[in-house]
Structures are given as structure tokens and as C-alpha cells.
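Just the one chain here, laid out as C-alpha cells, in the form predicted on its own.
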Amino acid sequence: MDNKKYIEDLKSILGNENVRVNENMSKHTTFRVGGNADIYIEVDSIEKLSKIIETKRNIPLTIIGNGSNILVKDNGIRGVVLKYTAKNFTINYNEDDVEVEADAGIVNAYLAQVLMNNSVSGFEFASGIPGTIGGAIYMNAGAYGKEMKDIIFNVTYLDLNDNTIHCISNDECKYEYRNSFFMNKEVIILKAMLLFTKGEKNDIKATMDKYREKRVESQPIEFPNGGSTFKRGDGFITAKLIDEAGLKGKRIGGAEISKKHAGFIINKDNATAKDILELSKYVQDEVLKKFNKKIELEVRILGE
């Protein structure tokens, strides 16, 4: 296939500013690393994704949010990749509960803002996640006890292989821990209905302002990471017996594990992908070795 007649016909429906020849990843990405992706498009409503995706032909397509919680290899990603930008939101107070629906491209943090400023409770933990409503439906993001099927009463999305739209009811998206019906399916998640509260504003703030402590305090913020690293252990904290196996501070190349927080591998110093993966690994060979316990990654990987 001719790649210049697509990447023309790509910028007649995006425009040449949202279209990108082998562009670095690790601009895209919270761990800031990883390769090129042959072309990377950004994507702001339903009608543009339509469009693309009836071009879309053969070429291989991959889905990102706002970079957090995925490590790019470092040859990068062939074919192209897409990130929905989509950020549109409408609220509405009925007589028991608050009915938000918002696309899929808001970043949570902002979203939080905008809840809190309107007197809406119940998004209070996902304020510090870092990513896009999209990409926390995607995995069902959670944090301080609570996760996104918490709070969500539908989810719309478009299927890649036919180019159709779906809603589906939260009983659909079969959420468990860290997983859901959109990780086994092509789709691209556009906007979801969030059920919330009406709350008092200064509850709320008061809230956000505790968790943004307790972030700062005990994740390492302050350097390029991909978020919680492993998932929770099945009956174990996985980021204790990082802790009991002596690995904070343990480092290959740039990257490191967290002394703030073993559940955290963070690019400490002009880290590679390679890097970061090698570390992982022996995280997991050692947890293994030393308590008969599989550890597993809660981040995606992607490309080659």
C-alpha cells in the first residue's frame, strides 16, 4: 500500500497539524521512553474516528490515551497510533443522583476539577489517576478503595472491525480488578454516563487535597513512571514483598525501583524501554525466588 496516499488522505480528514510521521513516543508517554510510531494521529470526534477507520485498510492500529500506564518498546510501534482527544461533558442534577456524560478524551484530574467546581461527589479518587477517562474505563482504573465500575452507568463505544457504535449497561463491561470486556475486544472507547452525588464543595476539595497528600508522600511523582507498576497480589501486597526482597533502589540502566514506593519502577536517569522491562523481570524472578509469589505487570506493553 501506498503509506504517502494514506498519510495525505489521513491530514484531508485531521489536518497536517494532527498527523505525524515517526513520531517519539516517549513525548506521548508518562514514562517518557520508547521508539517511533510510524504515523501517530490525534483524533477529536466520533465522525473524524468513522472516517478513519473506513481508511483504515490493513495497516495495524493502536489505541493510547493520555500515555500513562503503557511502556513503548524501544523500536517503537509500526502501522499507526491513535489517541482520541475527544473532551466534551454535560451535567445533569436529578433528584437523587448527578448523571455526567463525558468523552472519552477528558483527562481525569481536569474532570475532578470541573466535578468539584459544580458540587458533584463521587470522582474524588480518580483525581490523581493519571490518564483519560478512556483509558481508566479501559482498565477500570481504581485507587482508595474504590474503581471505575464504581461509578459508571453505561459505556459507548465504536467496534473497529465494523466501524458500529454500542452502548453498553456496566453488567456488560464485565469489570473485575484491573480488567474488562474492552481489553479482549478491537473497539475505542467515546464517551461513558457517570452516575454521582451532589456534595458540598468544600467536602470535596477537602478530599482531593487529602489523596494529593497522600500521593505526594508515598509515590514517586516527581520522576517519569508509567503508574503503579505490578498488580495487587491475589491475597498479598505485591509492593511489601518488593519491599521484604530488598529491592528499593535497585537499578538497571536509568531505571529504578522507587525507594518511596516498591510498586513503582521509575525512569530515574535516561531510562530505555529495555530498561525498564529488564527490571521488571527480575522484580519478578525475585518475589518468586524468595516467596513462591507470581507478580504481574499492570502495564501494557506495546510495539517492539
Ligand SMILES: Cc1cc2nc3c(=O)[nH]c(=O)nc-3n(C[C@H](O)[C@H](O)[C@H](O)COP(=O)(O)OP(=O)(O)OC[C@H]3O[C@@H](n4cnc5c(N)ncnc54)[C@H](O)[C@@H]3O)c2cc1C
Given for the second form:
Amino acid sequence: MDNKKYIEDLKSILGNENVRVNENMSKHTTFRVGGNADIYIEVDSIEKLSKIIETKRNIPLTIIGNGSNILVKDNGIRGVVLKYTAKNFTINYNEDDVEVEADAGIVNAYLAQVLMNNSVSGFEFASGIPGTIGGAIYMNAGAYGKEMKDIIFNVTYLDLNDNTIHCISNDECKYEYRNSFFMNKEVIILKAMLLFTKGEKNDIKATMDKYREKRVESQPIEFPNGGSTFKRGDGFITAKLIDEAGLKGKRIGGAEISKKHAGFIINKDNATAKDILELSKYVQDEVLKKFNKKIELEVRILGE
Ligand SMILES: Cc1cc2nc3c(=O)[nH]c(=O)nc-3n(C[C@H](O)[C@H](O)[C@H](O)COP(=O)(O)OP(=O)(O)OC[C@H]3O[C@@H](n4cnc5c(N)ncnc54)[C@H](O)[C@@H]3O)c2cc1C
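For the form predicted in complex with the named molecule instead of the form predicted on its own, what are the coordinates?
All chains and molecules follow, beginning with the one already shown.
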């Protein structure tokens, strides 16, 4: 395939600054590790996205949001990595609820701030989840007893196989704990209609402040990380088992099990993806050996 011509086509649709060749993925992941993407693009509208998909040859396409739940392997990602960055939103006040239509590229913290300023309540739980709306919908992200499934009315996505746009209801999103219809499908989440209620700005702010304090206290946010490395167990708390296995502080290369929160692997000192993956495997093996419990990665592994 003629990559040069393809890159020129991408540049003519997206502008030079939004097309990068051999882009280091550590710049686009909160773990701050990972090799190069052959081609990295940022796309800020549905129209441009459709054009890109039309020009797509047989080149693999990987979608990312804010990179806060992914681990990119050290040899990078072949083909194109696409970050959808559309950031529009509308707020409609109804009698009983508030409808918010939000593009997938909006960062949760920003939307939470805007909603707070507009006295719209219901998104406080996600204000500290460091991803985009698209990533949160894909992962069914959640915190403090609430998940995305509780606030979604519908989701609009682009099917990459035939370049068609679909809008599906909350039920059709097939939400489960950190799982959704969108996983392992060739789709790009474009936007969602979210349902909230009217609230008091001061109350919303107080809740968001309380959640932020809890995160600062309990999570190792002073080091690059990918959030909870493992999923919650069925009937057990994964981080508690890792702690009881005596693994806090365990290191492989530059990766370490956080001493602050055993559920987080941190990039302590120039870790590679290999270090993080080896440490994850070590944790899984130890927990299986000591407690006979299988623990699954929550972080999604990309690349080679
Ligand atoms: C410090 C820290 C704290 C965290 N706390 C929480 C928490 O409390 N609760 C929680 O649930 N998670 C938490 N996370 C994990 C992470 O923030 C969430 O999973 C988040 O929703 C991921 O969003 P993202 O935009 O960063 O997606 P990415 O990490 O970039 O991508 C995640 C997955 O979504 C897919 N994806 C992203 N955008 C799109 C799109 N538009 N269309 C199709 N697919 C897409 C990607 O292909 C990938 O498979 C935390 C992470 C960190 C670093």
C-alpha cells in the first residue's frame, strides 16, 4: 500500500497538524508508556470522520479516547490510531429532567464543570474519571455507586464496516460491569444523550469536592498509571487480596504495585509496557496461588 499517498489524503482532510507519523503513544496514555503508532490522527467532526473511513484502505484502525484505560505495548501500534476529539454539547431543560447531548471527545472533568455551573446534577460521580465521554461509554465507567449506564438515554456510533451511523437505546448498549455492546466491535462512539436532573450548584460542587478529596487520599495520582489495573472480583475486592498477598511495593523494572492502593500498578520510574505486563501477570499468579481467585485486567492492552 502507498502509505505516502494515504498520509497526504489524511492531511488534506484533517490538516497537517492532526496527522502524525511514528507518533510515540506514551504522549497519549496516562501510563506514559508505549511504542509508536505508525500514523496518529485527531478527528474533530463526524463529517471528517466519514471521509476518513471512505479513504480507509485495508489499514488497521485503533480508536482511543484520553488514553486513561489503555496500555500500549512497547513495539507500538500498526496502522492508524484515531482519537475522536469532537467536543460539542447542548443542554435542554425539561419539566422533570435535563437532557444533555454530548460529543464523545469531551473530557469528563470538563463536562462535569459545565454541568455544575449550569446547576445540572447527576454527573458528579464521573467528574474525577480522567477520560472522555466516548471512553466512559465504551467502558461503562463508574465510581461511587454509579455507572454510565445510569445516565445514558442513547448512544450514536459510526459502524466502521459500512460507514453508517446508528443510534441505540440504553438497553441496546448491553451494559454490564466495565463491559458494553461496543467492546471488540468496529465502531466509533460519536455522541450520547445523557439524562440528569436540576440541582443546586453548591451541592453539586460539594459532592465533586468530596469525591476529589477521596481520590487524592486513596489513589497514587502522583505517578503515571492507568487507574485500577484489575477488575473488581466476583464477591471479593481485588485490591484487598493483592494487599493481603503482601504485594504492595512489589517492583518489576520501573513498574510498581502502588504502596498507597494495591489495585493500581504505577509507572514508578521509566517503566516499559513489558514491566507493567510482567508485574500484572505476577500479581494474577500470586492471587491465584494464595487465594484461588482469578483476577482479570481492567486496563485494555493495545499494540504489539
Ligand atoms: C487515575 C485514574 C483513575 C481512574 N478512575 C476510574 C474510576 O473511578 N472509574 C472507572 O470506571 N475508570 C477509572 N479509570 C479508568 C479510565 O479513566 C476509564 O476507563 C475511562 O472511561 C477511559 O476513558 P478514555 O477516554 O481515557 O478511554 P481510553 O483509555 O483511551 O480507551 C478505553 C477503551 O475505550 C475505547 N474508546 C475510547 N473512546 C472511544 C470512542 N469514541 N469510540 C469507540 N471506542 C472508544 C478504546 O478503544 C479503548 O478500548 C481511571 C483511570 C485513571 C488513570
